[in-house]
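First comes one chain, alone, set out as structure tokens in the form predicted on its own.
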Amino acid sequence: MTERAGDRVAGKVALVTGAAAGIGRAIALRLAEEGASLVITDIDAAGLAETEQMIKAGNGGANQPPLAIAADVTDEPAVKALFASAFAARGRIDILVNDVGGGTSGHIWEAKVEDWDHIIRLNLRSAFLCTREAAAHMRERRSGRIINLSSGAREGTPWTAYYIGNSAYSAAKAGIHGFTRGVALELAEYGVTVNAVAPGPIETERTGPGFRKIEQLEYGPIRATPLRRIGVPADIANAVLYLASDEANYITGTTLSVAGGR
């Protein structure tokens, strides 16, 4: 049976990292719209509180109130405490979305080792720590969805490479692609699917000003994107919703590009 609009993840418990703003916030709101009970986390407690209020206002009390837990998901004890709190409050986790990421390292000839280490930690360590906790639980239940955020940068981003450089981010997001594939194979026999979404240029509170500065340049994001537009967080949230839903129950180990054809 195909789900109706509004119930595509009804009754599911979803944990979304990086939910204080941007793509993470859009994902949390979209899953809540479709009936999920949300556990949201971010290191930005103030932004997380705003997302919590938006979820409450948006679903009109139809679902359980969201559980907001401020945490640094690159820290192992913090991640263990996060999942312990989520399990205590909700009893299970059906959907994990690893959205935490970002960082800038500059051109390779000027990149600092501390920036490289920070970006790898932020993007890869966070996904590893959260996935490890969720996987052990989902494996026992023989059910679950894990969705990681990769990026078009995993194959190099022209406007970034030419104008600011950020090979560390490309390496990290390529790592997410390989991590997703490996974990998907490990968990397949237990009925747990693991996929990734790879955004192209997406305008958020953080990226918007930068895009405005370079959008008309020769290698700018609009000219380099066949659909000739910069995406919005809802484009990514819709893709995540699809992979989290029963409609995608025969898809695993896949990185879905949501990049306007780039």
Ligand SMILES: NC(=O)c1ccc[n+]([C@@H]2O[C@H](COP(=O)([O-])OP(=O)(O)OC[C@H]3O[C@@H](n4cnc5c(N)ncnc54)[C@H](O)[C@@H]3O)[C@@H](O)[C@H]2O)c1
The other form holds:
Amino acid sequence: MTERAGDRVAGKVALVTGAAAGIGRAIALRLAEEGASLVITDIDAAGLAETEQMIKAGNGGANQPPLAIAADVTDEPAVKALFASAFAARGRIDILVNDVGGGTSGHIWEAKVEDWDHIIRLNLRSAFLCTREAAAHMRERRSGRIINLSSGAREGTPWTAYYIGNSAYSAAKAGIHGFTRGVALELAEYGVTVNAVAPGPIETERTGPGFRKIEQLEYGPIRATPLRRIGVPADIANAVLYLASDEANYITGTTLSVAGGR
Ligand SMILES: NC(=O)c1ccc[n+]([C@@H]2O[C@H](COP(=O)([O-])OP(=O)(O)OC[C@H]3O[C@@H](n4cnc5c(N)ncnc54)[C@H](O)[C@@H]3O)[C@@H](O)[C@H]2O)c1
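Output block for the form predicted in complex with this ligand, input the form predicted on its own:
To see the whole picture, the full complex is given below, headed by that same chain.
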């Protein structure tokens, strides 16, 4: 990325969680390319600094430099401090992307309570805490966009079910769908839209090796995906950009599947 590609979110302030790697990083870069000024956050400070550099390198000096704040977004005081710093520095947040999530609990017959609790906390509590801060502010301003990351796993994932097991993650991502819909209804009268993107299998540093290991098996992700490829982070970033842009003005409470037809 060398230059800004467009202005679909020009002048907007976007806060992206989980921006140190994978899909979150791709979302932050894409929103910046399209003119947003970024507040990026992650528990991984080193990865976050890399994303910050990548945004700066791609900015061409056109946007405000990104503001990087390391934080654990499952922790209530940390999230309050994160939003306080973002508001102090940027004055407002127009777009919130709740990207943080993931986790593996194993097959249900041997799943551990700690893993279940961790996954629910990582995927749902993080979205709740960040959304609560953003919603209070967006409601007052009567404008804003909130975009959550659900997953094809909200309806169960065949390859994960057969070879790994991860019902906690399915439960959490189905929870994101319900959370998105509920919050969208609450905020609709204030002109704030709330949507989710549900990725199919997307190759990131974290997921790539696992996908390759099971690719040849009967329920491998490529075989189970009608478009016959693993997605790339940009596929998800483009969907998030669309939901964040003015083109999506009349869309709220929906979960957009970006999963190659899965
Ligand atoms: N990659 C896929 O195939 C896929 C498919 C469906 C849904 N998703 C969802 O998309 C989102 C991003 O996925 P990814 O593959 O890019 O994940 P990833 O693991 O590569 O990135 C997640 C980021 O979140 C950060 N993080 C973890 N815990 C944190 C915490 N407590 N506070 C702040 N930051 C924290 C990590 O450091 C990491 O940078 C997740 O919600 C995931 O569940 C991914």
